[in-house]
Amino acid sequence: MDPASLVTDTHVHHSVYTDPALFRLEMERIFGRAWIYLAHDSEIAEPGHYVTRHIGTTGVIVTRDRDGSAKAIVNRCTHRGATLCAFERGEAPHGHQCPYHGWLFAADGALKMVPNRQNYAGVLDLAENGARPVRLESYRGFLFGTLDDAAGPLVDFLGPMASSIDDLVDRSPTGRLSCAPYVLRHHYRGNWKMTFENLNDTIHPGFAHAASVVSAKHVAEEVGSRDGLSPTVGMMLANGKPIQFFQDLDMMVAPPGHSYIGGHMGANYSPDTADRYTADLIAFHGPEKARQVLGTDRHLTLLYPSSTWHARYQTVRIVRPVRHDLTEVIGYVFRLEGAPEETFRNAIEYVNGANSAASPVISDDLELYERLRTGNGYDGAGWIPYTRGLNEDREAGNGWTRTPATSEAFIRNQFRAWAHYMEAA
């Protein structure tokens, strides 16, 4: 079966979320060919710091060399095949040792030593016995790492939407960010594109999560006014916008598979706040840029096929395939060194709801995601269009195109890379 088959301008096959032999394919083709998002430098802030990420289901290691440098290696022993780390996070000063029987690897995987190295005199070549390098790229503190070594350049994969991750990074009146230690994460039974064809979709939200409106319509009333409210209840107002406000709302789409669209929710900072925020920002980049970044307002940056980025509200999500019918959702949130302390519980309170398990939100969400997953496992249930908005781009230009924000045009872009990923090896 040619799985480009499967896809065509205007409709998707079911089998497409529903075959575990497609899945294996996809993380093969897909995951093991892009960039993904891994770890943010403060993560490994000294030498021998380590993070574990996941390439599609293929588990990693983050390390923090000496030299200063980061490195990453496939999270497997090359004797007998066991996990060398188990924990998400620690220190390795020394290297990675396997737990089984002590084989030792650098942080670029080569192999420094096993026990009793007389046992395989003649017939253990250690060069030839290294763990599996992981290529790693940065792009301002963000490390991307790609199993795929003829992967084109970091920058080419990001293209325009690596203004996004600007975005984030020079919201910062110092330039830096640190991530936090709180990790918020959640798994749903369903597959793993349904995240990214859910995070851009305008029409849902007044339907899937039109009880959350009604509650939150409440809250206001009861508070007299819709300023000052938490993000979370801001985003579940932002639910309730009429279709028109997001059909005249822009989306920006752009290969392979990224999209974003305008922002559309936000819980403005206190004016104290607000106000010692902007100087800072103006203090350091100047009055031009300052007003730039804080006039850039962005929901939701998908970078295909791995991430999700809020720079408004310092988050990323890294969206995990585990099986072809379960998923992980994990999210980060990072503090803007130097600004005040209001814009990091802000960021927090918006992590809360928008990644939470328990956010009435994102509950409804979930739940959806089961009822694709049960309904498209159907037998007979055959195409599924993804024709909204199919004759309504505005504009393009080098690398982009422009659309309504009601526009499926982000699912078509998605199925594109799809497709093209997917071709043969």
The other form holds:
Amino acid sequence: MDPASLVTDTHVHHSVYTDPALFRLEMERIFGRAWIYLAHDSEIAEPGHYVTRHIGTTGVIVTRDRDGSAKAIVNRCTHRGATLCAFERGEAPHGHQCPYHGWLFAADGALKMVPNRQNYAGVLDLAENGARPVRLESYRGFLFGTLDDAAGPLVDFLGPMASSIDDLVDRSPTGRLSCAPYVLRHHYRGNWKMTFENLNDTIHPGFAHAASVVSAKHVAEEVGSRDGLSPTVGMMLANGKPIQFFQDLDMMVAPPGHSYIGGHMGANYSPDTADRYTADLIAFHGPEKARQVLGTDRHLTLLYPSSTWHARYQTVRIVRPVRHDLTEVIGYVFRLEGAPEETFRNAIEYVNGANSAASPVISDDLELYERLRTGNGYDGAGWIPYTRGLNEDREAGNGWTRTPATSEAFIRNQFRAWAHYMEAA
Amino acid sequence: MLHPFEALVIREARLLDARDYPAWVALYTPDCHYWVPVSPAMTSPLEGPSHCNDDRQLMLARTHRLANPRAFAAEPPPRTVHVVSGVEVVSESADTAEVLSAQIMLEWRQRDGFEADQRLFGGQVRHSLRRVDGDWRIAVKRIDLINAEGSMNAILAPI
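Given the form predicted alone above, I would also like to look at the protein as it appears in the form predicted together with the partner chain.
And the full complex, kicking off with our chain again.
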């Protein structure tokens, strides 16, 4: 099978969503090579604290080591292969011990102890049986891991999209963020790429979420004013903007597979909060930088193939491929340390609307992903065109292209990256 | 004769199963909350995200949408039956009361015709009741699903 033959400049073959063999190849060549967002520093604040995450279908443990550095290893005992940690987070100050025969691994994977050592005299070298270490790099407190020891530096992978992480961190009036301990998960029976191709698609909301728009308008009429609307109802209403609005909005795409679109959901802070927050940011950054931070308005940034970022609403989502036809999306919300509490409430409202399976908006998307799975599972379903906006690019710079937000340029960009990862030796 | 608080909890379940959503919302106070936390350890919906943290407006928007034929995800609307058990009044004053119950909601949503069409939701439910103009209303309904921390697929019918 030649994966590159499944992708052209204008079309992609349906099997990329439904073929289990292609999924296994994606795990090896895309998720095995890219930088994958794993965790934020605040989630493993103290030595011994750990979280478990995934790189593709491989479980990893990210631990704060005694020297203060973060370490990651594959979540697998090198003896019989059992996973070491079953929980999403915890404390393991003495290392990770396998529950099966008691092998004990340090945060960096070193095999520290094997019970009944005399049985292994001369037949087991501890130094050669450590858990597999995972290469980690941090960008402003966000930890990314890769299974590819030959991968280039993280900053090269992020490219111009690093500015979306800057956007999130710079919104804190202390420079510090903390990840809330509660996370919001949804899943669907469909391929992981469907989420990536949906989130920056600005044409679907007017159709897919039309019923929510009608209901939000109904409630707005009952309330009598749009000012008195609760934020989630406002979010439902936002999907009803005319297509010309999104046509005028910009989308930026950059290799490998990344994109963001311009912001289109305004701040909901009360005047008191807005004033105090602005003053706090000026005190921390100085007036010029603070104005630039507050003036930045991006909607979602997609870091292909595994995370989505919304600085304005302090939300990061991890897209986790489980099987070719099963995907989990995990939403994390961040507190801007030192900022008025309302900024955190606002972010919670956003993540509830944007990542709950019970959200009137997301439940539409989940239904569609499953319909895509069904329709693309037909034998001989054929080729899928992604030509929308093909000739509408606005500007090209060094490593990025600017297009209308209505363009499918971000999907074409994702499949350029897909073909590149899948092809490379 | 049922205790009036138990009757209210059962009446709410019946209205949901009948999809009589305007009457369902009318059981709640104007400043109500319908809350489905992502962990039983949460003490407030302001600590982090929730599966649902609806005020009255969102309850109205959510249920109005279910009746819309363009809500393709709910076509046809899900059919549910609630099983309510172990209703216990844990505190009561002249104008407020706390009522616990164990509830299971069996849901059928027509998809591909196989076993995934039918689902079970269940857990501990806490109704915080308040007397408004002489009538007992629901001020807060907190649903602690037994799989609160779990990963959910689309939830359309209110639990």
